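Form predicted alone, single chain, as structure tokens, below.
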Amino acid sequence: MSDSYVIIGDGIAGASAAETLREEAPDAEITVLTDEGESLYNRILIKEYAKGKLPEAPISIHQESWYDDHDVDLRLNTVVVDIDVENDAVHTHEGETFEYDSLLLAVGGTPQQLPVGNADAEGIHHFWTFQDARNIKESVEDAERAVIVGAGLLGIDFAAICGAQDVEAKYLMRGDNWWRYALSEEGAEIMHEAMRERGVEPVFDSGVDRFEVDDDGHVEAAVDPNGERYECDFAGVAIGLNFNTELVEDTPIETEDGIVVDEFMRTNVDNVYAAGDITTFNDLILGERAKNGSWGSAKEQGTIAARNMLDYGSDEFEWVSSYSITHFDFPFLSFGHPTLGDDSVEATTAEGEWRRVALKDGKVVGGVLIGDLSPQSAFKQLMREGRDVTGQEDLLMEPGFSVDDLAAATEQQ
């Protein structure tokens, strides 16, 4: 009898797991359950759709026919309400039961809502799914003034959308610069200026104390903690995710800011695995538990999980992630864990070019590159090798830096 695999979630983590299972276990029974109403699409491209730069067609990755062609049982609009790890079964909102030999949880997260008055008013948007992108596009095309909240990688997508749709926006940030945990004011100012050029004005030491609505319940203004009032008929909120761990609350599955897995993507329950945003995983490069929400990381985790569902211990997750922003006239890339570490070095290497490398115990753990992305391969190599660069940190800031430069300097000491 063929083994049965159930995957909860059809994002890139769940879909890559389904692909791998089918490739490596041709006779396996594979079921994918998702609460969304459409099959796998490219979450990276939905921002371009919301900007009005792309039609819907190129964004889909797996048409529903893909699942039929690969003998994968896809269940759309299906909410899993219970996981019974003792009897190896999951139960859905419609009363169906799916038994499994191995289970993969690729359930991701849900955007956080601001804990302020009228945060659920009409015209206030969060950005996570394709349907969110459709709603945002429809709303912003009719908007005149916008407010954006959330000074991170998702918040800047709202800034780019407003700029592309010619909507004047105020970007309310709690600190003194965008993504202040990864960028200094010097690096962030490059991003601020690019926003201003597109009609998006950063407002520092701000935030939202409450939203105001009109008689129809539509947002009409945001009031910040300083009492400043910003009129708007569109608001974008991107302050992080609540990870969807409620599904495992009544199970023995360990959680810690997500579902805890080892380097093989297995939870503390032997036949239950997890992949994607939901995981708190054993990061072999950092040597500690970590999280990573990038598309590439989620895809790789899904693949690794599937291989270990078939043969536990056969493949481990060791990955240096990267995240690109392509909204502006210059490239931007973060890699690894740029907000972690106990030290850092940074430099402006040329006009419009800036870099910062985060260090922990003398080793590279992440960084940000603006304008010149050429050192990324070298920095990622240093991370993978766990190379100690103590005493040579300045070399990392040299234009055209390569790992060979570091090796040469080591030999001269």
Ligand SMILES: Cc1cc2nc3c(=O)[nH]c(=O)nc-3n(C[C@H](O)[C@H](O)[C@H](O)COP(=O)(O)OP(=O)(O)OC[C@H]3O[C@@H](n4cnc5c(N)ncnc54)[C@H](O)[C@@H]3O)c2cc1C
Given for the second form:
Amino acid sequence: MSDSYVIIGDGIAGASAAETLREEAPDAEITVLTDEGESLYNRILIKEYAKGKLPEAPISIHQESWYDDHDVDLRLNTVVVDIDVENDAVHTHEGETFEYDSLLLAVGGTPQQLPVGNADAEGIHHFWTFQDARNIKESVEDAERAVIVGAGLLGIDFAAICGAQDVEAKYLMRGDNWWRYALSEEGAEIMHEAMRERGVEPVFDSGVDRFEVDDDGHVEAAVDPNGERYECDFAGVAIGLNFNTELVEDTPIETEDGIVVDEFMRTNVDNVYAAGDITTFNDLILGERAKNGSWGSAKEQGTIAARNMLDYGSDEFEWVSSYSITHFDFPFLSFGHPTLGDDSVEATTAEGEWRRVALKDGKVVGGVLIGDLSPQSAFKQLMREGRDVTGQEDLLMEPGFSVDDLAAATEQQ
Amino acid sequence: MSLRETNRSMRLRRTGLIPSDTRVRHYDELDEEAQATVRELAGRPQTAPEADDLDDGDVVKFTDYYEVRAR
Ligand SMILES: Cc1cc2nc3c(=O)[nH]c(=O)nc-3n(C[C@H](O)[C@H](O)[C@H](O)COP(=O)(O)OP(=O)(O)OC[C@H]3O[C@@H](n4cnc5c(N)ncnc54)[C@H](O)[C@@H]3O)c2cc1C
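Structure of the form predicted together with the ligand, given the form predicted alone:
Zooming out: every chain and molecule, the one shown earlier first.
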């Protein structure tokens, strides 16, 4: 009898695992369970749909026929409610049971709601699924004024959507600049200016104390902790994710802000693996446990997990993640872990071009590039090679920086 | 043998209209080589060797939408 593989989640991590399993184990029984009503689509392009820039069709990646053609049993609208690791089985909301030889948890996260009054009122949106994007598009097209909360990589998507749909927006931020954990005011100001040009006004030292609703329960204003009231008919909230670990709560599977896996994507239960946003993984580059939240990383983790499900120890995850913002006429890229480290260097390298590199024990652990992405590959290489750049940090700020510019003495320690 | 012709060069042409049957790729989906090519060519009237991860007719979402022309 052939081995059976059950994958929970048909996002990029689960789907890339299914693809790899099928390629490398032609006879395997593969089942993919997803609570969404549609098969794999391009989650990083749904913002473009909500902006009104892309039709629906190019966002789909796997048509349902893909699963038939690859002999993968896809179950849409199927919520897994329980995992029984002793009997190697998962149970769904409709009482179905799927047994497995090997299980992959590629369940990602769910957007957090603001812990304030009326946070679930009509007109207040969170952004994760294609269905969310459809609802956002419909709602924003009828809106005149918006409020956005969450000064990070997903919040700025709401800002871009409002800008593209000519909705005047107030972007309420808690600190004094956008993504303050990764950018200083100088770098963030480039982003603020781009928002302002699109009719989105950053409001600093603000946030949301409560939402007010009209008689129909539709949001009509956000009130910030300073008592300022911002009228709106649309609100976008992107304050972070809750990782979907409740599924493993009653199992011995270890969790720590996600499901803990080794560099082979295996949990502490031998035949259970995890991949994608859900993992807290052993980061071989950083030398400690870490989390990534990006498309490229989730895809790679799915592939690596599948290989190790077939042959444990055969391939390890060693990857420098990156995430770009492409809403403006200049590019933005964050790489590695820009919010970590014990030191950093930053510089404005030309008008509208800024970069910051985060360092830990003299080694690059991440950074942000605005305007000029040309050193992206060099910085990633430094991370992969674990180069100690102590004493040469200023070179990293040179406009045409290349790895060869560093003295030979910094070669892998 | 790879089906791809190895000596083609590519350029990027800004595009606004995206037909439903187009393959659209986001910059973050591309491998490092293709990302470097996109950075080099976007908004510039230049050509570069064709990147393996991109095909003629693909549209790339970078700072704008760019159509890949490989010849
Ligand atoms: C709007 C938006 C924009 C983004 N932009 C970028 C970008 O520009 N660049 C970038 O690199 N990354 C971006 N990201 C992040 C990127 O999309 C994610 O990191 C990546 O898609 C994670 O993939 P995943 O497969 O791990 O998780 P997911 O794609 O979240 O997939 C998990 C799946 O599991 C399903 N599931 C969960 N629990 C259950 C259950 N109990 N039973 C059945 N199914 C279940 C979920 O419904 C979901 O379909 C963006 C994300 C969003 C939402």
